[in-house]
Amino acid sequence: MIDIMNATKYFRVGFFGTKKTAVENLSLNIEEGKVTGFFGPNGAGKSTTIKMVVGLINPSGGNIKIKGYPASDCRSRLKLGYLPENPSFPRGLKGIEIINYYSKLLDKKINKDEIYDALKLAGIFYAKNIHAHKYSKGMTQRLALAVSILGDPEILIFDEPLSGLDPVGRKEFKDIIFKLKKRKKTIFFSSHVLADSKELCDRIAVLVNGRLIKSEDLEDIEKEAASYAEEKKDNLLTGEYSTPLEVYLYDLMLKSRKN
């Protein structure tokens, strides 16, 4: 469904100028009907992948296509949902107002059911008439999420959709993308934390640095994490990161960020 070829990103930073690399050489393909869960460090340029996936940016060297079309290409969008890191939505508008907008945005015929749907799925509805500067953190991530899922497109990509919710907020909205998983969504979403690997993902794909380490499935990677863990069974973390599956995913970042 997604192909990245070889994508680079650099951008000019300072008075002068610098080259500043943000994504380095990227090879990624997102499968059809699985969640690739894309996951890094803070300031691993998986904010920037998505961006040039979803054709905020464009790529500095490299291809990306989405179902055969060249990301740039506006019909590459025609069947995918974006939710950004964070949303923000007008003030003086209420949520229904601000969906509503969107559905007319969008080159097809949303009806009404069609958009309390959206609603219903992303748990927003009973605050369709809230204004929506009112809303706290989960709330507008939520509304975010029914104007992503309009239209009923085929590919849904996600950046930190979890980030900054509390843990109510954090397994309602996992049961949602349980339940677009369900539908055979093609979901690609990022994050950075560990936790989220196991539960939700078919295929985890690791980037640190710019550079993508790891893509696999999600069996396979749990493989090798049990030799791992076997490996270093005296030295296992505790705390935070006491799972096999979490104990490797962080020893490799930890080692490759270092390199």
The other form holds:
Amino acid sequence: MIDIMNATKYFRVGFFGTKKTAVENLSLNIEEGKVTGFFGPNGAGKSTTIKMVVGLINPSGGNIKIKGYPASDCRSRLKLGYLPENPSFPRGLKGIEIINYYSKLLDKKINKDEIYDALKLAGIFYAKNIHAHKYSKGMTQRLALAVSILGDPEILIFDEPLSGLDPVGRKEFKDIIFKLKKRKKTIFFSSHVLADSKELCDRIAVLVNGRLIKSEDLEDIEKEAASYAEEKKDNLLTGEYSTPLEVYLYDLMLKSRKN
Amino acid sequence: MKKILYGTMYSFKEIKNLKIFYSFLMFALILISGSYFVSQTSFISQGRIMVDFSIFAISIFNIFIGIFIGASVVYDDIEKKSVFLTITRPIKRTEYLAGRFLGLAAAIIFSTIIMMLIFYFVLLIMHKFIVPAGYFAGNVKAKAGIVSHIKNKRVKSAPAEKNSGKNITGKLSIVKPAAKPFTFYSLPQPLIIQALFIIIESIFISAAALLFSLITSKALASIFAILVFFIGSVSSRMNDLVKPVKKIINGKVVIMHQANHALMSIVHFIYTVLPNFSIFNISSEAAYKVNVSAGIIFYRIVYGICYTALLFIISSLIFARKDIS
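With the form predicted alone in hand, show me what the form predicted together with the partner chain looks like.
Below is the entire complex, every chain and molecule, led by the chain shown above.
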């Protein structure tokens, strides 16, 4: 469904344009109908990878294809919904006006009921006639989610969908992802919260310092985590992380970062 | 095309709600309404002062709208990340950019129309600088030249009426032309053309501001656009100033004064490369009600549109390659 082949991205920073690599030789395949979690510490290159997939950033090397179309081609986004991290909307427009506009940008005709369904699923239907700049962070996130699921896209890409939400908001947002999972949508989401991994994912990819260090099915990783837990009996299940999977992923990231 | 249209409408709605937009609009309206008080400083040609002052206010505030909103219309979208949701839809970046730019153009047209309407009502109240328009002007003509009109009518219709046996006595009440229900006054042609030129000029400078905002920050983009506008407004005059002063003495052309060659080249280069905004300023023609010929109007409109299109094409080429993060 989404093929990332040797994708590399570097940015020029500072006055002299020093090269800074954000993502290096990343190859990843996101399978149809599965929820793939993209984990890594802050600054690992998760958002950069996602932005390359949705065509916001052009890769410096390698290529990315969605359903056979290059990511830079707008046809690749025909059945794609994207929820950015910390979304925002222009001032002075109501929620319903905003979603109406986005519905017009799709290649198929979206009727009023479909718009209302998207708003209801995202849990923001009640605030559709309020100006978007008066929304709280959670409400803005929900409106952006409604925009991304509009038109029933096959692929959904969420960049840190749960960041900054309160516990109630997180729970509700997870429930929405579960609903979408039941509808057999292909979901690719990034997070640095390891607790989300087991709950939501079918497949896990771990990125550290711009390099992919793990990309496996949840079951396989859980097996690895179990055997790792056997080896490391002494200080398992202490501190922040409470499950073998979380501890395994945490240690994996820590080691890779040190290297 | 449909997506551009929706983008234009969305963009227009958004710009219309911007504080900066209606602040400029309000300031311009206050200045236009205040032009009456400014005109009172003169005993003669008060109408001309009103026109000059109002045209200046309309022009400068539309240019401000063009520059400041042009520099922020896409830049703010990127900064606030609201562009993320738009260009990750099945839409080309050029379509998005065209929608934003045309929305701004629509806002400029909207503001110019509002300002010109207020200006028109001010002139209408003061009964200065307005002319009776087309069909509705009949009533005024009847009032002004009723006697001569009736005389002519009598002379022309006399033979026919003789034959029909009707008596024409020349009573005013009989031959009075049908009076129009009201007189409609319009602005003189140069004022309407000036409004059109202000729209083109403001859209033109907004295209420059948009281009700069894609390669630099919002503040710098606004400064660059102001500089381009300023230089573009005076480059024509500067070019005239550095031209050699010639005189014909004893049948021979003698160069009386010549500027430095390097200076001449620089000024000529600036004059050639940068857009010439002075051609859009016909305030003196407007103030003296001198009609502008169709050729000049056509040439200047084409010049403005071509230059704007060129700037937009460069902007879209830059935007298509831009990393939005």
